[in-house]
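This document starts with one chain, in the form predicted on its own, laid out as structure tokens.
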Amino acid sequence: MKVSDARVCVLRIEGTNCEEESYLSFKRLGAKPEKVHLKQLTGTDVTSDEKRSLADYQVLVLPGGFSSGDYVRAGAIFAARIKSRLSRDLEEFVRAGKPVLGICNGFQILVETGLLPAMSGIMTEVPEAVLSTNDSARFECRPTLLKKVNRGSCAFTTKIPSNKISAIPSAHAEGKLTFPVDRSKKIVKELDDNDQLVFKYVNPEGELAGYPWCPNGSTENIAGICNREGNVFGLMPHPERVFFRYTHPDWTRNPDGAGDGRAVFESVLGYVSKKL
């Protein structure tokens, strides 16, 4: 399939407010987005012409925001109705190994989902994590620097170099990735004999630090992880808030060149190029 016939379905109910951002990171790459409302997808209150069938689309992407409020917690009234009507869909379009991106909200989501980690199948049936408060019990919203640790399956990272430390801002509340506590390090590890962790928040010199460097106490401090077929792929950070160098906030040091985000979605039109 060439990059220009992929289409991209950017999802969107009330609250969410990165829709505009994600899909022009995919638009300028010469694919084909659209944002669509939930209601397009579930057929409800729309006319014939605006329903929409997520079968079309070859990337599903989940924005950031504050989906619903977020009332009950962060993502869980976007995922439930995401569920009660879509989970067939959902399930087919992962089995047919068309990626998934979710981007700070779109993250939570899918674990509420429990498309992240499925650890024992494609959507389980509750959550196996939790993306919590942060330790600062305030909102963060400030550069981080994350190091690609995924070994090559997470389809979302191809061209990114292994242990690369990519400049990707966090904007968030709950964003603490955390397991059941009696299963916590058995859980990581299996993540890690996956292949399943993608990114880790690091200092400038590369290794695991505490806040600031980590906004937010994450386990092992994970922000992005992916299912084990590696399409996947779920992060707290903004990528799509960097797709240009100049938005980064030592651009004028060094002016030119992309954004440290564009390549997320380098990798996974390539990936769709290639495979679907």
The other form holds:
Amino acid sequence: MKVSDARVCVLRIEGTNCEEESYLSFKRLGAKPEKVHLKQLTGTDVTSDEKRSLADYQVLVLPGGFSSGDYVRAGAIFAARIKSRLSRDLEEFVRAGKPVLGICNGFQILVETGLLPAMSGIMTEVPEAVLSTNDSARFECRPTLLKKVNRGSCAFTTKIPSNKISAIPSAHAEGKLTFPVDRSKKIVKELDDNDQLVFKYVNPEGELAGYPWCPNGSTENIAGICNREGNVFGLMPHPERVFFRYTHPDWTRNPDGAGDGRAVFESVLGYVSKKL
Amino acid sequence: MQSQVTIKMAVAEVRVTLKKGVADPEGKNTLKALELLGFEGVRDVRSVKVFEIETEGEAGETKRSVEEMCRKLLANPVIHNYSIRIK
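Having seen the form predicted on its own, the form predicted together with its partner chain:
Once more the chain from above appears, this time first in line as the rest of the complex follows.
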């Protein structure tokens, strides 16, 4: 399908706050994004004009923010609300190979719904991982460097060369990707074997260097993962905040051109144009 | 005159704790702050989340539905243990 026909659902509830940049990232590349409230998909408290169906979209984006005040756990309430009403629609969406992107709070939501890591099947009934409190116990907000470690499965990074280091900012207090303690090593190996690891936090030399390069103490410095098919992708840093070069920290020296985050949106729209 | 209607009610207390071996930065930070304040002999601090849930119905029924609440929302089994006490 043509990119100009690709409809993108940027899903929000109370407390979502990165929907505008996420929406604009798709808009600027010529797609048809729309900011949609969860109630529009579930059909509660909305007029018939406002009702939407998930099946009418080609891409689903869960943007960053603090949905439902991050109460209970980051992303847990949004995830519970999605699961209560949209489980089946969402499973069909993913099964059809349509791409789902979760940025920051969106990543937390994907993990809480069981759509990631989803090492077997599409969505697990209970979460298989969690994005827990940063080791520093603080909100970590600064540019971070991400190395692409994915070998080609992820639909969102096809236009990023292997091992390229992208400067994409992080801003979160709960970004430590954690697996069950007793099986963590085995799970990471399985994720690697399945080509589900996408980005790792690195230092400028491209090495895994721990804090502060990795802002949260994440297992194996992992910043982003995808499902087995590569059409569901979640990451803690914010590619939509570096769509243009001039929003990078070195903008006074390099003001022109594309920002490092833009390739994520170009990749997924490339996938849509080829596969859907 | 108000008629007296008795509705059976139960209060469940849910304690969500971190599993052994899971990092607890909030607990550790609190421990450090207590030490800085001069408290001696504090061996460890663990953060715990408590929910009080009022429900209609019998205690047994409540216990079952609160179990389900823990599974579906209140706890993430990757890092949490939970216990339920009906008050």
